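Next comes just one chain, in structure tokens: the form predicted alone.
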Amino acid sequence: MITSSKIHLPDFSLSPHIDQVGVEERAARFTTRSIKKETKLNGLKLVLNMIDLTTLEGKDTEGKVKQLCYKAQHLHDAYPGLPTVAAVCVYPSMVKTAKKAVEGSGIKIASVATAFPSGQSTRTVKISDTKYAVAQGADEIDMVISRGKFHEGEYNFVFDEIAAVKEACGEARLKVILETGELGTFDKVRRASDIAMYAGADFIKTSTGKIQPAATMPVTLVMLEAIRDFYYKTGKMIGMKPAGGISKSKLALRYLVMLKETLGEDWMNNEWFRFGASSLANDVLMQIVKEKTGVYQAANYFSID
């Protein structure tokens, strides 16, 4: 393990230039890997255990959140031995309900904060939002960066805001959402990744899931390579969370291949990698049943998120 007693801040305007064609070609190669049956089954179970089961709707109710928390703990009772998901992600107002519903399960409660999904509010409001979610019992905070300030080149503002939210998190882990679909280029994705990590992010995350495009393999690869470079420089591991647009198990397995070949075995667990998805869980469950029985179960055998 590399260690460092002090992290020197870089000039974020000088973040590495990203070769778009090269990244897209490398990402495409991960889709051609062949996965054997036993490895595939283990991979599907790992995907399940990496999911942040999420509901972030204006029409969310306590009943819906409780139902999602039950599903998080009982993904498919007809097949014992399946893992639980990693976390349930909700709005701050639903954290207390979710926390009680998963008590004793080991499942984390994540909460979006900082004027999610736009981030268009004052720092005072964002810090208050974060502290409220943590006080309600959130184990993890998913914050959004101020994309407008980032596009104006106000990198120090973005850095300071992330650092302030990290401080407000206390013991809760911080996932920093870049909203890569609004950043526009791989160069900007890399710069935003660097800012977030140096400011104290425990995870960097692609998207809110509220705009398109959300997570893509090339964007995720850029972020994984940023994490790798940061680790080489500082000795500090940072987690990764692609979110939005990952609804099929085949695609999720490709992300795991990319993760292992880019960052290695140490990142192959839900401490350091998550999928921000809900519909993905049902597709993975269908694939697990298919691997065990040879036939697919109909979609109505699984709960609707």
Second form
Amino acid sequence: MITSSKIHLPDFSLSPHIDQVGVEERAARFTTRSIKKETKLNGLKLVLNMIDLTTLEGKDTEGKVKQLCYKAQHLHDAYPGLPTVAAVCVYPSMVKTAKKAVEGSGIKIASVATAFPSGQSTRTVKISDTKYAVAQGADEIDMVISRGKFHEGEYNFVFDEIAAVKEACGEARLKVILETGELGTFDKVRRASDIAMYAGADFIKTSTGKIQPAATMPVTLVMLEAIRDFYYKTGKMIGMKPAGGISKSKLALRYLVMLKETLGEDWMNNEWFRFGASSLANDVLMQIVKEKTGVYQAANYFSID
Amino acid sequence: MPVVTKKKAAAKKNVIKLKFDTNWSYAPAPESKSAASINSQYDLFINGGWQKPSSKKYFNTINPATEETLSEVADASETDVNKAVTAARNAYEKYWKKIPAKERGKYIFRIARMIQEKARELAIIETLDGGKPIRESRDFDVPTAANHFFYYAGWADKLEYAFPNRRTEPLGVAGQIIPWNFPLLMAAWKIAPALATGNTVVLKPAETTPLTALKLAEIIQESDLPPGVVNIITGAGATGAAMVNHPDINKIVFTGSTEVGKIIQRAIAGTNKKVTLELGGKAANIIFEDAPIDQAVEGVINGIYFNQGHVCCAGSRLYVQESIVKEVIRKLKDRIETLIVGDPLDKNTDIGAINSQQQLETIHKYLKLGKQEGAEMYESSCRLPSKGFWCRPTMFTNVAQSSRIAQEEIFGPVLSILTFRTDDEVIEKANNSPYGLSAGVWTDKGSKIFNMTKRMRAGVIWANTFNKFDPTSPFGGYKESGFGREGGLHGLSAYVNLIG
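May I ask for the structure of the form predicted in complex with its partner chain now, the form predicted alone having been displayed?
Okay, now the whole complex, with that chain kicking things off.
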């Protein structure tokens, strides 16, 4: 681990500016890539393998989580040779159940923490929330930043909080959710990305999935470019997780195109890129089966969880 | 962890590199040639029909990506030019200046719609004949061409609002000579406003890219436009010269090189022909340290590599403020690696073939010159096809203002990068060129944009974007980039006399 003392901390108020028109145009350009045949099939399998299969509901039960964990390992057994998803993402109270359910499969357990989704609580609560999830067996922690403090210009507060949560994570990898839908501008998304990476994030993530808009291609591109600049400055790779709003294979493939042409080969795996999604997997499965059989099957052929 | 330490050391030495040659690569996605029909031979489109050239001579037009012959087209001699001008004159006197303006508008709308209907075929032919990527001909050339017809169709019966309190009359017969970089689009730029204002037309496409103009002739024939209102003849320089020197042409409109523009100027001196010239350029694209850098880099890439750099307003002179020059060059190098060079018909191709052997030789001459001048050359690592005319996207760093690669128009995918320190310095350097067609400014500061645009001598200045075109917006140059404006209201005034 690189300690922050070894990295020169920039003035976050001077984070690069983003031109909205330009970034939206660039993001749209990725969507014109034509993805066909084996490229499509390989891309779809890669997408499956990058999914953080998620359930974050007040009504989550052990029963629901167990079923989701089974699905994570057996996406569509009628089609042999499919990968598993990357991780299952749940609330801290469900970590233990989930961890047990995926034992031996290589699937990670990610847990949201830090008073998810609003983050409106004290640091003590957030730290203990994190420690609890880790103690229950979470491999990854998805924290939220304090958007209120960020809007107040309290960048040091936001930075210190992330650093403190990172410390509480121990060996668990930390994903920092910026909740871009609440930040308002691309300039602020870029600034929040910089703060999170310098404060110790292993991943930066767009959204909780509870706020609209969630992940979009332009906002993800701004974050990928922040990751690229950080990598050039420090040599440290940071992962990216767009979450919320990606439910179709076509869109997921476009994200892969964007990833390939922005960060390249080293990021094209589930160690460094994830999709936070609940319904994406089935659409991808439907497409994969269609590639093999030439026809679309009805949604009822694919288990809902 | 040792891995991270190693990477940190690498960062210090600045050898960190992103790998864009990924395992997940794009399978070929070629557009089908079968959607386009190309005749094996084309005659001259005169007086609403197809006529054999009086010389009986034809010349080949090839696909620059494969060097295969696509078709042979007629070589129009002086006699043929004369026939075309006579047809245009008769059509002008008999129908076109007499019919109600809204009827003119109907014909132009019809042509616009027919271009849209045949968009796919036109895009494929444009790509086959000129070498440009199908993505560009499909998403830019053809739709923008249709938009020009739509835009000027709307003006046809509203000229009294375009020129309040004045009456307009058409000039008569317009002789239009267009270049090979945007063959269909340039034909649209020229024909649409001429027709809308009541003029008739003799148009000559470039000899390396005549096919979409001939397809447009088929559309015009099908549209029932009165015979002779638009005549399209093919040929090389001699055909163009015969048009320029023809006594019964009232207006010459030319887009092409400054060298030929000067010849045209000399030829028409002393005659009462009117003229609009849209010539070369060496656009300054300026990035300030406060710019949105990733978007600026993207704009620079689009500015110089769009259409293989065969663009008169290409941003070929990049000025970067010294504090950010390393970062900008690094980002440009990364971006160049992700440009896909190859089969222009493939939907994923970003950079297609160079338009002709001759143009490729010109580009190579400048690449050699740049190295001799001591600039550092960097090119993409992409592989090039063995047949056809190809040039990797290339950039020169350490270029001086006095280098010829910073002064002369290369008209290829070659970027010259220069540096500056202050606003005044860069304005002076940007203006220090015989050309003045376009320029770009990248800064987050609005007041700086206005200061720059006010003081820079260029016909079009883009702020935080580049190479944006719209039929409503006038386009044209300062200094040796030509005079007169095309597009928008200004484009109408090039084809009318204002009276009363």
